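The chain that follows stands alone, in the form predicted on its own, written as structure tokens.
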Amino acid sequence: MNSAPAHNSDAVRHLYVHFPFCARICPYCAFYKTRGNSADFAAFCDALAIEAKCASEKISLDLDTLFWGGGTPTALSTDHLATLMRSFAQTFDLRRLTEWTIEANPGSVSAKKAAVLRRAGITRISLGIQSWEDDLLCLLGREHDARQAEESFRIFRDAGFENISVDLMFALPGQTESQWRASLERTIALKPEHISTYCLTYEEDTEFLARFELGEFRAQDEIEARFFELAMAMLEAAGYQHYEISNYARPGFQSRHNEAYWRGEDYIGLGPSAFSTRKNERWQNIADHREYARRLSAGESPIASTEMLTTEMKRAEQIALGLRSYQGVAADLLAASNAKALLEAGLVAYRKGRVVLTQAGKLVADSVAEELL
């Protein structure tokens, strides 16, 4: 945004806020998300004010990233969106932001609102397309259909955005490698700045691991993998990094709120079920964003749980993140042998002093990460 002095090098520079909010509940989703109305909204919008103040008061920031998700921060009104913006503003010190991201659904969108985001000084959009076949996108329990799925692009592309995230989400049952290859040539065509595949997964809790576990639905690793060697190769050819196992950008436009995750730096997290970790300690905010209004309103601390991390967990987390991003590991945090075996069979590769993947370690990056730990 700006050419600021040096960030404060003690202080947290990275602030989540998760919104709990969702017009539809996706039968895949494992965020924590609710239905709310009016009423929730303007608790909800009171009760983060009332938090924001308290860390910025509590917690040395310097903030460089700043990320809404959710949920679905969209869901919320343009008058609820505004003002939170300006509370930030007056609350958080913002003129050194690098990159503000927002989550934004394609249901939820008008060029009113995207201008209200766009003057805010909101940098970055994260557009939940998912798929760009109507058929998948009702199994998905979503609340647009590809066409507004466009709209919403083009509104963003209007109210002047020039960082774009298109998200989009493979190996959905009954979808065909033809539905797969359409879904990428149509989002290369629209030319975003990044683009973000995530293999469907069944997490616990949701509707999708019920109809897996009854045979409903089942996952196949030959097609998960075709389909990730897809998009590999699509969207390289089309001009975007692979930085990360799920994400591709185009040069320079790396999430870099996500990039602090992934090296595993500090950050602060606000709102119901956010988790926030200063070093050697994490903790995460009640689930329940009716108790997470109810505790900042009469002055009690938001906080379901804490933990201290020991300095194995802190290496694990490292290997985990790190080897999932085209940067690495540092050489010296892994067993040589591990990584020796793993080189020879083609999975990893050495790169001025760090572990990274090659193509075919992309495909089992969790299985070699197990190995490396």
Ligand SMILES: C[S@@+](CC[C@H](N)C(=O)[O-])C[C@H]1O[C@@H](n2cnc3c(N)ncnc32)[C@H](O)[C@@H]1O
Second form
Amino acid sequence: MNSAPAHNSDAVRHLYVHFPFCARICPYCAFYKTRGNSADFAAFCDALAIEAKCASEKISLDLDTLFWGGGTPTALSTDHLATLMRSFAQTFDLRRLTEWTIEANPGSVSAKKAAVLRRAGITRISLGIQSWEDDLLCLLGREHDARQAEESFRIFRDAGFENISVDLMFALPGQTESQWRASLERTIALKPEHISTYCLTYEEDTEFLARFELGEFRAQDEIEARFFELAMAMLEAAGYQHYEISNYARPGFQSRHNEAYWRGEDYIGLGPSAFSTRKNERWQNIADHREYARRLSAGESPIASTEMLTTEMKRAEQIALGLRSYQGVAADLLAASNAKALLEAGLVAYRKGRVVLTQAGKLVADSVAEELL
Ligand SMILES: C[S@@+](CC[C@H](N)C(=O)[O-])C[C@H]1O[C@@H](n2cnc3c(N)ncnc32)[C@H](O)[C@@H]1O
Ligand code: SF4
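What would the structure be for the form predicted in complex with this ligand, rather than the form predicted on its own?
The complete assembly is shown below, putting the previous chain first.
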């Protein structure tokens, strides 16, 4: 990652890789994932190496950030991960890379794996702790408990990672305010550089949505707003900047990769189900890991669909994503009359030619974005 060549301004600077495997399937999760077996893991790794090579040959890349997400990348064995990391280092020029994130589940972390990741050049860990309450972790179907979560955080620190992010979820069924406060306190005490807090959403085709529709779980708008405000207050008081609706960072530790998405920059996605966006074109790989592997080993394309983005689609995305970030949206992109009404309602503010959400606006970010289209 040193002796960087001159910057190529036309090239794509962000690469995402989707790892489709998880040791256990969480009942609330809508990401493309499956349990898989060792033959699937090996076929996926071979196919990914082929897709990476094709991308490096066909697309002009000047990589600034690399994000290995999923699914659960750490569900792969240490040997598989080491092989893939070697293959990436040989395939891509990583000398200008400033951030290489891997998503990790506490249930699949070991000191050996952490050391291999560190040595291979990964700079940032995104650790899915979700909750510090064992009964809530059980409800979420997680493979780990709170003790393992703490231990895996320590393992990554001891391996030398200086940029660790923790994922937490809130407004879970039955979660009390004191439990949420305690989760935030325990997370702050670990001193991660970055914290993501996600309000539980009942996603299509999940067991949680089915239970919601049966009336077992209920909408809790008031609790969601209160827990969101509590997170903002506690994390900001602890020195974290609230730089996007769900994300908080110590100064200098914002996720560069996610910031690039939110600014609408181009990115290439590898792996089953991954999206890529380049100029006005967006395409998605097939969301089926076996077909993905078959196609690549047969020399076929893994792309399942492609769409052209119109100027209006790009503008709508820029508003929805930009508004979620602390930098806001350029005022001249917005419907002026609606912006004025939201300003008077105290939901947005003007800052140096840009429109940003106020604290009250952050509670209703999605509806504010709709008003501004
Ligand atoms: C790509 S996912 C999974 C990363 C990793 N496999 C894990 O579970 O720890 C990234 C994050 O999205 C959040 N997430 C997933 N499904 C969610 C849902 N239905 N509602 C809110 N947050 C969710 C979780 O916090 C999770 O850590
Ligand atoms: S939340 Fe993470 S571990 Fe759970 S199924 Fe989804 S991707 Fe897998």
